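Next up: a single chain in structure tokens, the form predicted alone.
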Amino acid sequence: MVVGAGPIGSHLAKEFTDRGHSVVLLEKGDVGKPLKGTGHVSADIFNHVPRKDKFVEKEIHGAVVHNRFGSYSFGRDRLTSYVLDRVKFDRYMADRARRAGADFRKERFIDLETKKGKVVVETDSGKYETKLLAGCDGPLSDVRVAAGLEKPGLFMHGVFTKQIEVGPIQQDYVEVFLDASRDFFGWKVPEEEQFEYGLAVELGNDSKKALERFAKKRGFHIGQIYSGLIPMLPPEKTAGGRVFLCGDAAGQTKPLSGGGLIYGLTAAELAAETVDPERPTTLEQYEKRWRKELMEEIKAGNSIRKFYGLPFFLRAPFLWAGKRMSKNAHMDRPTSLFH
């Protein structure tokens, strides 16, 4: 059974039931909403999933990044990555496992209880029995907290509003502010007719007040505010008895920009080749297989993500040699950035 019909909990059921196995999926509210995340993500993407216009908004050619009295560009001789409608991507994801021959149940996950070699789910419909739970049920997830593992390490807050342009966007970058946020960055990122503008604080911090002293700075209008958390630094198990998280659940995120979807889909199909519903011992190996491949990248994105607290005048002289260094770096390998 998986928690949360979410682009990583959908990927999950279908990369199981492809092997052979019976999935039930369950999702509490409306697929792809309410909208907690910008759209942006690597070209990697689609050696995850397949590529469709319909949920493809941009493509794009790097990133320009703004340090007070400087701006700096990366990446803008190639593609880089894409803008995707995340409505339209997440629906996509759903259906794609409910065609692969997942059981969807609009249902809420309620509580878990471990007995004679299965899993009790309690739903607000019911009750299951389950071989093995897959909590991909975001930052926040239920099934970690009934399962008693411990929370990611840290948590950002990302807000972020969309201001309608008219006519077509030629814009095919990205642009960061680094004075934006005390904490993260700011961002502008261009979709098919619109901009998106976000920033991201740690949780605690007016994400508010700090949006709407990027709006006044860069003149942009706040429309509807969208939000949601941003989980980093995965805590020490993710697994345990016959439980497992992956995604948002598991802080299997990217501290370098906040992106999640790389990472988890990534992490889901690990479970899916690791993972033996009749050996729940497998369940140690997927949690071997994932932090071999991700926790470096992890720790490094972190490392890199302190240097947007220091002061502009710090900042510049890495910008400059990051620039020199950036002709082969990868937005979802920070490691890359130094090879």
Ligand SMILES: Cc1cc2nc3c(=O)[nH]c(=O)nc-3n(C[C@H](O)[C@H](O)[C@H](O)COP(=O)(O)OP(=O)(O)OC[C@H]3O[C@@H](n4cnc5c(N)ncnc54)[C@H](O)[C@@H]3O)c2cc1C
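Residue numbers count along the first chain shown, from 1. If you're wondering where the values come from, they're calculated on a predicted model, not measured in any experiment. Take the two forms, superpose them, and find the largest set of C-alpha atoms that agree within 1.5 Å; that set is the rigid core. What changes on going to the form predicted together with the named molecule:
- G309 is among the residues whose C-alpha shifts by 2 Å or more between the two forms once the rigid core is aligned.
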Contents of the next structure:
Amino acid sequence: MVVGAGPIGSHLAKEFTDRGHSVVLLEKGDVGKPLKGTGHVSADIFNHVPRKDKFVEKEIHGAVVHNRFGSYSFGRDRLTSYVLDRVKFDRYMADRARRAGADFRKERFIDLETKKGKVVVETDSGKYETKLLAGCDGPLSDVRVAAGLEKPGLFMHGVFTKQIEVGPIQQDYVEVFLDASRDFFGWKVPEEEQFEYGLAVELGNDSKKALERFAKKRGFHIGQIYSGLIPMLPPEKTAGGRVFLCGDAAGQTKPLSGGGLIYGLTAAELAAETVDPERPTTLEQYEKRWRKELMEEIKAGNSIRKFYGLPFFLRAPFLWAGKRMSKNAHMDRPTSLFH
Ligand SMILES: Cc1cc2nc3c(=O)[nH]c(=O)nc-3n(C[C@H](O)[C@H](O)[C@H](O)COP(=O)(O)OP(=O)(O)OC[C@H]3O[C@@H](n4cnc5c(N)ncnc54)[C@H](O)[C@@H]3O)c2cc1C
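For comparison with the form predicted alone, kindly provide the form predicted together with the named molecule.
Full assembly next; the chain just shown is listed first.
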């Protein structure tokens, strides 16, 4: 059983179903709503999910990074990444899981009880028995809490708003503002007919005020505000007994940018490859495999992220480093910045 039909839970359900397992996929809400994030991803996304025009909103050619002392362009001469329509993407992923044979049920996970050889799951509609339970239920993961697993080490609060433009947007690069947030950065991301402006702060700091300051400085209007938590720094254990976590529930995100789609999809595939519901000890292999694949990058990204906490005038090294960055630097692999 998989809890949460976000992109990671849907992908996990599909991957397990493809391997012949019968999977129930529980979702408490309306898939894709509320809007979960910006949807800016590297082309690596298509190593995990087939490319479909219906959810690809924009092709991106590089970035322009700004701070108080100037701006630096990076990768403007090539296709570097994509902006996905997150509502359409999340719905596509859930439909894909359903088409593969996952049994989708609109139910809220409430609690679990581990019994010999099974997990008894309580939802708002009844009780189920399952051999294996996957928590893909996002940053605040009810499964994580019920299983007694630790939460990720850091939570950022992301806020963003959309500004509609007259006619299609020509800008084909993203902008990063190092001086928009004391703890992170701000962004301006082009979509088909609007720009998204956003930033993140450490949970507990005033994100709305920071967005207002950012809007005043960069001259955009704040309309509807969307927001969400970005969990970072996975806890020591993401599996125990017959329960495991995947995606945001496990803190499998990039500390450098807050992106979680590619790492979560990667972890979901590793889970489907390694975990055998008949042999829960295989969960240890999942834990080892995903850490081997992602933890070095997460640690490297987190080391660089710490520079975001410096006073604004000390953030100049970001631009300095950017100018020296290799053309092969990859947005999902911070270690590539050091090569
Ligand atoms: C402001 C912001 C901007 C972002 N920008 C990007 C970006 O540009 N690129 C990128 O790669 N990532 C980005 N992210 C991160 C990305 O959105 C997440 O990493 C991604 O959504 C994680 O997917 P998930 O399936 O693990 O969790 P979620 O997308 O959170 O899905 C979890 C699902 O579980 C369901 N659920 C929760 N509790 C229960 C329950 N008790 N019972 C049943 N169902 C339940 C929820 O309704 C939800 O559908 C951003 C995040 C934020 C906040």
